[in-house]
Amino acid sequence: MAVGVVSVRIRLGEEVDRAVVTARPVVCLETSVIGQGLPHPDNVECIERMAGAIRGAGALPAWVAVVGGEVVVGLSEAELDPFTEPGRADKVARRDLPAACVRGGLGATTVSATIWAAARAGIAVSATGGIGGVHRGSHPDVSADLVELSRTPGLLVCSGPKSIVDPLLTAERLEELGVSLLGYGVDRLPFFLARESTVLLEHRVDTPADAAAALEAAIALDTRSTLLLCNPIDVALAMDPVEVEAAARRSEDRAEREGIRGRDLTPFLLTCLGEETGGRSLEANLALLEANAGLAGDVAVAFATGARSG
């Protein structure tokens, strides 16, 4: 099999391939946040800030996407650039990967597709902003992220569930699925734009080394699920939980009126949330994405150091 090829349909970028071979720390990143989650040119700024934070920690960023019929782990700059163009790439969850590869176009991976690809490439640490979850309502939409987190080993740094979902229902579903939630320096579940929700966490770590040790234990125990390392947004940028919930409910009402469902719901709600908060949610989102990437880099370095010393 050719260098950099994990399987016929999974390819490692050149820099990532060298890093995996030499056991250099790598952090995988979803491209849906670039292709659908953020408007242009903020998505370009996001790429620079997240990649810079990971490299600053001593690790290598690996953007994941479907390109030309392959799942690529570690896009080059030239491959990543088209994903910043509005409407250029399809949103691809793990379930969509076969069809996306057959189409042969551009597929921006969500959390579920990204952690799936990371695991197959032998990369243990990933980062995102907020995970999907269980939406409010009598017939709630449930993100595909949750099931994939329950069956894919690794560690994902996030700021808890996105503020457009129900944090309690999401935490309960994750518990049911056997996914471990680790608060990073906090005892309550972070809630994306809000620093915390009302959900108490059973487990907490306070350093990247502690998080890396938990990951190493999970792998040794073969738990086969993702550890969610929940990193709260910076105090200076955190929004009031009541204000965020009110804005989210107004956004949900608008989605209901316009008949927005399925894969289009999350990007629609995030756009509405930005409008409802006068752009403050966008600024906060960029900041927490950068912070989560930096923490993921720190954890990846600590994990690689532990693996070498062990």
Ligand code: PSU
The other form holds:
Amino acid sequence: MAVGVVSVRIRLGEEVDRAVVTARPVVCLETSVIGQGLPHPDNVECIERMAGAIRGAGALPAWVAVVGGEVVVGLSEAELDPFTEPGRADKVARRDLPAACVRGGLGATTVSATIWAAARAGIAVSATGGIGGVHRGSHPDVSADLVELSRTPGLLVCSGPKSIVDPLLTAERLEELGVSLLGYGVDRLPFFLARESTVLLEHRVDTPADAAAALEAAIALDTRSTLLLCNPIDVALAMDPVEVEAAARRSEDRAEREGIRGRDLTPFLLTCLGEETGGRSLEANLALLEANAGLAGDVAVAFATGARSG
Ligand code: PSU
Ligand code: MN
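The block above covers the form predicted alone; next, return the form predicted together with this ligand.
Below is the entire complex, every chain and molecule, led by the chain shown above.
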């Protein structure tokens, strides 16, 4: 079995390995959204919709996770399946990778661990729903996604930061860290379930080809940070920003009262958000995950085409 081993503990799935070697378009996907971010069976639907959107664009999905002591880039369907069982996989950010490899079992990678692995596997484009950010509340909590985005080259399609963080503080931190924000057809920072925050963006692209050109420039310049391509949720499914804000605040209050902190905070808040919005946040979350995967597929195709002709 020809599987690519790019380091002792990073294994590429067979199909992904062939695609990387032949410079065909691949999109890396995180598994924390499957293991912790969405309930069952929405997480099963998420896998089908994201993978379908990427293949539909002409690219290959590469799910990233820790399995049996290795970081795997490009899980097989059978390997991915147990991640959909509630409570089965641990949440793994970059700092958790060594311990997760030693412990064995299943590790569902967040954005920080996923882009770390993607870069080492030679894959430039990834997709998620919303990135972590700077939380409100009385305890300082900043997602490890932010610093990782600042030291990993590539492009990540997202719908801005998740609606459970402060968008302005998150944007300020990203500026400080040297992470480029590109609005995709928008001039304001998308805010996950809500189409836009009030944060103005300074850069905008309107086509996958222009996003791919920006990625090429970032690589040529060796800026070493991830370009965040911020794709707003579809107008038809976007939730009212005031309603999302109110639901997020109620969720934060519940987290404070119950003393939820650390890595449990984001999954807890997402669950509350689903309850507080009568499940509508889940429908919107699935839709934006699928749309971001499709756009990432388009960018990966444009990037691979540019690389071959240039
Ligand atoms: N996008 C979603 N749902 C999620 C996530 C992203 O639509 O659950 C996950 C990603 O893995 C992201 C993580 O990296 O949430 C952030 O967690 P934290 O705030 O604990 O860093
Ligand atoms: Mn945190």
